[in-house]
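Presented below, as C-alpha coordinates, is a lone chain in the form predicted on its own.
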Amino acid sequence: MPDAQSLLRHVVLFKFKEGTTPEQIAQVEDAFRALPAKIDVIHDFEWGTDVSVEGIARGFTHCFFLTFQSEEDRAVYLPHPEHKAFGAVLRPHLDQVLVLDYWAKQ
(Lines of atoms letter the chains of each structure in order from A and count residues from 1; the text may use other names and numbers.)
(Lines give C-alpha, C1' and ligand atoms only; values in the text may rest on other atoms or scores of the structure.)
Protein backbone atom coordinates (compact mmCIF):
# COMPACT_ATOMS: atom_id res chain seq x y z
CA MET A 1 0.00 0.00 0.00
CA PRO A 2 1.49 3.38 -0.96
CA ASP A 3 1.99 6.09 1.61
CA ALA A 4 0.20 9.43 1.37
CA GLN A 5 3.16 11.07 -0.39
CA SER A 6 3.54 8.44 -3.14
CA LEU A 7 2.70 9.15 -6.74
CA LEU A 8 1.48 6.59 -9.23
CA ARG A 9 3.64 6.50 -12.37
CA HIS A 10 2.20 5.22 -15.65
CA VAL A 11 4.90 4.45 -18.23
CA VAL A 12 3.83 3.77 -21.83
CA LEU A 13 6.25 2.63 -24.56
CA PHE A 14 5.32 2.44 -28.26
CA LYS A 15 6.75 0.47 -31.15
CA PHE A 16 5.23 1.64 -34.41
CA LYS A 17 4.39 -0.56 -37.39
CA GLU A 18 6.92 -0.70 -40.16
CA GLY A 19 6.02 1.88 -42.79
CA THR A 20 4.48 4.35 -40.35
CA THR A 21 5.39 7.78 -41.68
CA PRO A 22 6.94 10.58 -39.65
CA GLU A 23 3.73 12.56 -40.20
CA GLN A 24 1.62 9.74 -38.75
CA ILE A 25 3.96 9.46 -35.76
CA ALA A 26 3.71 13.23 -35.24
CA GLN A 27 -0.10 12.91 -35.18
CA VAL A 28 0.18 10.28 -32.44
CA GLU A 29 2.63 12.43 -30.47
CA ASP A 30 0.38 15.48 -30.76
CA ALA A 31 -2.71 13.52 -29.73
CA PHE A 32 -1.00 12.06 -26.65
CA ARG A 33 0.55 15.41 -25.66
CA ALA A 34 -2.93 16.96 -25.77
CA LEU A 35 -4.34 14.62 -23.11
CA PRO A 36 -3.17 16.50 -19.98
CA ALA A 37 -5.17 19.55 -21.07
CA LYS A 38 -8.24 17.36 -21.60
CA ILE A 39 -8.03 15.00 -18.61
CA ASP A 40 -7.52 16.84 -15.35
CA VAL A 41 -6.53 13.79 -13.27
CA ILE A 42 -3.18 13.67 -15.07
CA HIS A 43 -0.96 15.21 -12.40
CA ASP A 44 2.20 15.37 -14.53
CA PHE A 45 3.25 14.37 -18.03
CA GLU A 46 6.46 14.06 -19.99
CA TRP A 47 7.56 12.19 -23.06
CA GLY A 48 10.51 11.59 -25.35
CA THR A 49 12.00 9.37 -27.99
CA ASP A 50 14.74 6.78 -27.59
CA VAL A 51 18.29 8.09 -27.72
CA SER A 52 19.98 5.10 -26.07
CA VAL A 53 23.33 4.01 -27.50
CA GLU A 54 22.90 0.49 -26.13
CA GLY A 55 20.81 -0.75 -29.04
CA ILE A 56 18.44 -2.87 -26.96
CA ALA A 57 15.17 -0.92 -27.29
CA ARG A 58 13.68 -3.76 -29.38
CA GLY A 59 12.01 -1.29 -31.71
CA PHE A 60 10.31 0.77 -29.01
CA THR A 61 10.91 4.41 -29.91
CA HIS A 62 8.57 6.50 -27.76
CA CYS A 63 8.12 6.79 -24.00
CA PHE A 64 5.22 8.65 -22.40
CA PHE A 65 5.37 9.12 -18.64
CA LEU A 66 2.19 10.10 -16.80
CA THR A 67 1.79 10.70 -13.09
CA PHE A 68 -1.39 10.23 -11.09
CA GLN A 69 -1.98 11.06 -7.45
CA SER A 70 -4.08 7.95 -6.80
CA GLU A 71 -5.39 4.71 -8.21
CA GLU A 72 -8.76 6.44 -8.43
CA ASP A 73 -7.29 9.08 -10.75
CA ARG A 74 -5.84 6.35 -12.97
CA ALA A 75 -9.26 4.67 -12.94
CA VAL A 76 -10.77 7.90 -14.29
CA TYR A 77 -8.07 8.24 -16.97
CA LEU A 78 -8.13 4.74 -18.47
CA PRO A 79 -11.78 4.71 -19.68
CA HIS A 80 -11.93 8.48 -20.25
CA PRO A 81 -13.45 9.37 -23.67
CA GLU A 82 -10.42 11.50 -24.57
CA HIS A 83 -8.08 8.60 -23.79
CA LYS A 84 -10.26 6.33 -25.93
CA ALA A 85 -10.18 8.91 -28.76
CA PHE A 86 -6.39 8.95 -28.54
CA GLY A 87 -6.39 5.16 -28.86
CA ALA A 88 -8.28 5.49 -32.13
CA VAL A 89 -5.51 7.76 -33.48
CA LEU A 90 -2.77 5.41 -32.26
CA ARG A 91 -4.21 1.99 -33.07
CA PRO A 92 -3.68 1.93 -36.88
CA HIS A 93 0.04 2.63 -36.42
CA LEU A 94 0.84 0.61 -33.31
CA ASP A 95 2.90 -2.56 -33.55
CA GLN A 96 3.46 -3.09 -29.82
CA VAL A 97 2.85 -1.27 -26.57
CA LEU A 98 4.38 -1.83 -23.15
CA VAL A 99 2.73 -0.31 -20.08
CA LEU A 100 4.17 -0.35 -16.58
CA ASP A 101 2.64 1.29 -13.52
CA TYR A 102 4.44 1.72 -10.22
CA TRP A 103 4.29 3.67 -6.99
CA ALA A 104 7.24 6.07 -6.89
CA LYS A 105 9.69 5.48 -4.06
CA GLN A 106 12.56 7.64 -2.86
Contents of the next structure:
Protein chains: 2
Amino acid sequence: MPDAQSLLRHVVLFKFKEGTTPEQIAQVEDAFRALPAKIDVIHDFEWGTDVSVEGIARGFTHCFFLTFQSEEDRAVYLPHPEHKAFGAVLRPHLDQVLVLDYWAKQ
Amino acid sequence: MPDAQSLLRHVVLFKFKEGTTPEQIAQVEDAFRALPAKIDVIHDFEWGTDVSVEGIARGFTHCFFLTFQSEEDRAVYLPHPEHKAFGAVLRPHLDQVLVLDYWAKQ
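Can you give me the structure for the form predicted in complex with a further copy of the same chain, which would complement the form predicted on its own we have just seen?
Next comes the full complex, this chain leading.
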Protein backbone atom coordinates (compact mmCIF):
# COMPACT_ATOMS: atom_id res chain seq x y z
CA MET A 1 0.00 0.00 0.00
CA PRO A 2 1.24 3.53 -0.70
CA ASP A 3 2.24 5.50 2.36
CA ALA A 4 0.63 8.77 3.34
CA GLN A 5 3.30 10.78 1.52
CA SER A 6 2.72 9.16 -1.85
CA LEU A 7 1.22 11.01 -4.76
CA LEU A 8 -1.03 9.36 -7.29
CA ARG A 9 0.01 10.47 -10.77
CA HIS A 10 -2.52 10.40 -13.60
CA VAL A 11 -0.86 10.54 -17.03
CA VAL A 12 -3.22 11.36 -19.90
CA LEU A 13 -2.08 11.29 -23.54
CA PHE A 14 -4.15 12.45 -26.52
CA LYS A 15 -3.87 11.86 -30.23
CA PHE A 16 -6.24 14.07 -32.18
CA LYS A 17 -8.11 13.09 -35.32
CA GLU A 18 -6.53 14.06 -38.60
CA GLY A 19 -7.96 17.39 -39.70
CA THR A 20 -8.50 18.77 -36.20
CA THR A 21 -7.73 22.47 -36.47
CA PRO A 22 -5.34 24.39 -34.22
CA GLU A 23 -8.37 26.30 -32.92
CA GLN A 24 -10.18 23.09 -31.98
CA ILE A 25 -7.06 21.76 -30.26
CA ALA A 26 -6.71 25.04 -28.35
CA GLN A 27 -10.33 24.69 -27.18
CA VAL A 28 -9.55 21.24 -25.77
CA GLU A 29 -6.36 22.50 -24.10
CA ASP A 30 -8.19 25.44 -22.55
CA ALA A 31 -11.05 23.25 -21.34
CA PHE A 32 -8.65 20.80 -19.66
CA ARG A 33 -6.58 23.62 -18.14
CA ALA A 34 -9.76 25.04 -16.62
CA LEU A 35 -10.47 21.87 -14.62
CA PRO A 36 -8.14 22.43 -11.63
CA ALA A 37 -10.07 25.61 -10.75
CA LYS A 38 -13.34 23.66 -10.91
CA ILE A 39 -12.40 20.33 -9.29
CA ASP A 40 -10.59 20.78 -6.01
CA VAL A 41 -9.38 17.18 -5.65
CA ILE A 42 -6.86 17.91 -8.44
CA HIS A 43 -3.82 18.39 -6.23
CA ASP A 44 -1.43 19.36 -9.02
CA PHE A 45 -1.71 19.88 -12.77
CA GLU A 46 0.66 20.47 -15.65
CA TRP A 47 0.63 19.78 -19.34
CA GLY A 48 2.51 20.25 -22.57
CA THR A 49 2.86 19.19 -26.18
CA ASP A 50 5.29 16.66 -27.54
CA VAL A 51 8.84 17.84 -28.19
CA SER A 52 10.47 14.42 -28.10
CA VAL A 53 13.28 13.65 -30.52
CA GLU A 54 13.18 9.85 -30.52
CA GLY A 55 10.15 9.41 -32.78
CA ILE A 56 8.33 6.94 -30.54
CA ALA A 57 5.41 9.06 -29.30
CA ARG A 58 3.08 6.88 -31.43
CA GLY A 59 1.03 9.81 -32.66
CA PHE A 60 0.27 11.18 -29.21
CA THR A 61 0.86 14.93 -29.17
CA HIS A 62 -0.43 16.08 -25.77
CA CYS A 63 0.34 15.06 -22.19
CA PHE A 64 -1.75 16.20 -19.23
CA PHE A 65 -0.17 15.21 -15.93
CA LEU A 66 -2.51 15.33 -12.95
CA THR A 67 -1.78 14.48 -9.34
CA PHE A 68 -4.20 13.22 -6.71
CA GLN A 69 -3.51 12.65 -3.05
CA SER A 70 -5.59 9.50 -2.77
CA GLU A 71 -7.65 6.97 -4.67
CA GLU A 72 -10.68 8.58 -3.07
CA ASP A 73 -9.83 11.92 -4.69
CA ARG A 74 -9.42 10.21 -8.06
CA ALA A 75 -12.83 8.60 -7.52
CA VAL A 76 -14.30 12.08 -7.10
CA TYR A 77 -12.55 13.37 -10.24
CA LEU A 78 -13.38 10.64 -12.74
CA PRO A 79 -17.20 10.97 -12.68
CA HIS A 80 -17.19 14.69 -11.78
CA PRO A 81 -19.70 16.69 -13.89
CA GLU A 82 -16.99 19.18 -14.92
CA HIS A 83 -14.76 16.29 -16.06
CA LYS A 84 -17.67 14.86 -18.03
CA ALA A 85 -18.29 18.28 -19.59
CA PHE A 86 -14.64 18.39 -20.66
CA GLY A 87 -15.07 14.97 -22.24
CA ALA A 88 -17.84 16.36 -24.40
CA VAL A 89 -15.48 19.08 -25.69
CA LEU A 90 -12.73 16.54 -26.34
CA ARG A 91 -14.62 13.63 -27.82
CA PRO A 92 -15.40 14.94 -31.34
CA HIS A 93 -11.68 15.51 -31.95
CA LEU A 94 -10.17 12.52 -30.18
CA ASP A 95 -8.48 9.75 -32.15
CA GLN A 96 -6.79 7.92 -29.26
CA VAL A 97 -6.39 8.39 -25.52
CA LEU A 98 -4.00 6.61 -23.17
CA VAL A 99 -4.25 6.89 -19.39
CA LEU A 100 -1.78 5.38 -16.95
CA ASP A 101 -1.79 6.09 -13.22
CA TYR A 102 1.01 5.33 -10.79
CA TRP A 103 2.01 5.94 -7.21
CA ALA A 104 5.17 8.02 -7.48
CA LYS A 105 8.30 6.26 -6.21
CA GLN A 106 11.92 7.30 -6.38
CA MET B 1 10.66 29.13 -26.58
CA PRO B 2 10.48 27.84 -23.02
CA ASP B 3 11.59 30.30 -20.36
CA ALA B 4 14.45 29.62 -17.99
CA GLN B 5 12.12 28.27 -15.32
CA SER B 6 10.60 25.57 -17.51
CA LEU B 7 11.25 21.91 -16.95
CA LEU B 8 11.52 19.41 -19.75
CA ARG B 9 9.52 16.31 -18.85
CA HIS B 10 10.42 12.96 -20.41
CA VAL B 11 7.61 10.42 -20.07
CA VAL B 12 8.63 6.82 -20.79
CA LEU B 13 6.09 3.98 -20.91
CA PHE B 14 6.95 0.28 -21.20
CA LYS B 15 4.94 -2.75 -22.16
CA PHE B 16 6.81 -5.95 -21.49
CA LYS B 17 6.72 -9.06 -23.63
CA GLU B 18 4.32 -11.76 -22.58
CA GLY B 19 6.15 -14.25 -20.41
CA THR B 20 8.55 -11.74 -18.89
CA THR B 21 9.02 -12.87 -15.31
CA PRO B 22 8.61 -10.66 -12.23
CA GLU B 23 12.35 -11.10 -11.62
CA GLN B 24 13.21 -9.87 -15.11
CA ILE B 25 10.88 -6.89 -14.72
CA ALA B 26 12.48 -6.08 -11.36
CA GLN B 27 15.91 -6.14 -13.04
CA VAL B 28 14.72 -3.55 -15.56
CA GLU B 29 13.16 -1.39 -12.84
CA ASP B 30 16.34 -1.52 -10.76
CA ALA B 31 18.53 -0.72 -13.76
CA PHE B 32 16.43 2.33 -14.66
CA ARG B 33 16.27 3.50 -11.04
CA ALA B 34 20.07 3.36 -10.91
CA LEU B 35 20.47 5.89 -13.74
CA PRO B 36 19.98 9.15 -11.79
CA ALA B 37 23.02 8.31 -9.66
CA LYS B 38 25.05 7.69 -12.81
CA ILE B 39 23.85 10.47 -15.14
CA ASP B 40 23.89 13.85 -13.48
CA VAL B 41 21.83 15.69 -16.10
CA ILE B 42 18.77 13.81 -14.80
CA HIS B 43 17.31 16.65 -12.74
CA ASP B 44 14.42 14.65 -11.28
CA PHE B 45 13.24 11.05 -11.49
CA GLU B 46 10.21 9.09 -10.37
CA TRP B 47 8.43 6.00 -11.55
CA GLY B 48 5.62 3.59 -10.81
CA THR B 49 3.44 0.83 -12.15
CA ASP B 50 -0.03 1.21 -13.57
CA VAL B 51 -2.90 1.44 -11.10
CA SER B 52 -5.37 3.12 -13.44
CA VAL B 53 -9.03 2.13 -13.28
CA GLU B 54 -10.22 3.26 -16.70
CA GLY B 55 -8.78 0.39 -18.73
CA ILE B 56 -7.09 2.53 -21.38
CA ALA B 57 -3.42 2.02 -20.54
CA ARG B 58 -3.10 0.02 -23.81
CA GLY B 59 -0.93 -2.66 -22.26
CA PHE B 60 1.65 -0.26 -20.85
CA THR B 61 2.43 -1.18 -17.25
CA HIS B 62 5.35 1.06 -16.28
CA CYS B 63 5.89 4.82 -16.31
CA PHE B 64 9.29 6.41 -15.75
CA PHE B 65 9.05 10.18 -15.46
CA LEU B 66 12.33 12.04 -15.91
CA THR B 67 12.97 15.76 -15.81
CA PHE B 68 15.70 17.70 -17.57
CA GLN B 69 16.49 21.37 -17.25
CA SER B 70 17.32 21.89 -20.90
CA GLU B 71 17.40 20.29 -24.34
CA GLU B 72 21.17 20.21 -23.93
CA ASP B 73 20.86 18.02 -20.84
CA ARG B 74 18.53 15.68 -22.70
CA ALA B 75 21.08 15.54 -25.50
CA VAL B 76 23.64 14.35 -22.97
CA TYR B 77 21.27 11.73 -21.54
CA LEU B 78 19.99 10.06 -24.70
CA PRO B 79 23.33 8.75 -26.03
CA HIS B 80 24.94 8.41 -22.57
CA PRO B 81 26.81 5.08 -22.19
CA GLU B 82 24.92 4.29 -18.97
CA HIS B 83 21.61 4.91 -20.76
CA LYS B 84 22.74 2.63 -23.58
CA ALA B 85 23.72 -0.03 -21.02
CA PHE B 86 20.25 0.19 -19.51
CA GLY B 87 18.78 -0.29 -22.98
CA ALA B 88 20.66 -3.57 -23.26
CA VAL B 89 19.03 -4.77 -20.02
CA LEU B 90 15.59 -3.66 -21.20
CA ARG B 91 15.57 -4.70 -24.84
CA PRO B 92 15.16 -8.50 -24.53
CA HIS B 93 11.97 -8.01 -22.51
CA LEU B 94 10.46 -5.01 -24.26
CA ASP B 95 7.28 -5.34 -26.29
CA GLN B 96 6.48 -1.64 -26.78
CA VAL B 97 7.90 1.68 -25.64
CA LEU B 98 6.31 5.11 -25.85
CA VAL B 99 8.23 8.31 -25.14
CA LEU B 100 6.69 11.78 -25.07
CA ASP B 101 8.55 14.89 -23.88
CA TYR B 102 6.98 18.21 -22.99
CA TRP B 103 7.85 21.56 -21.47
CA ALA B 104 5.77 21.72 -18.32
CA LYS B 105 3.10 24.42 -18.37
CA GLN B 106 0.32 25.14 -15.91
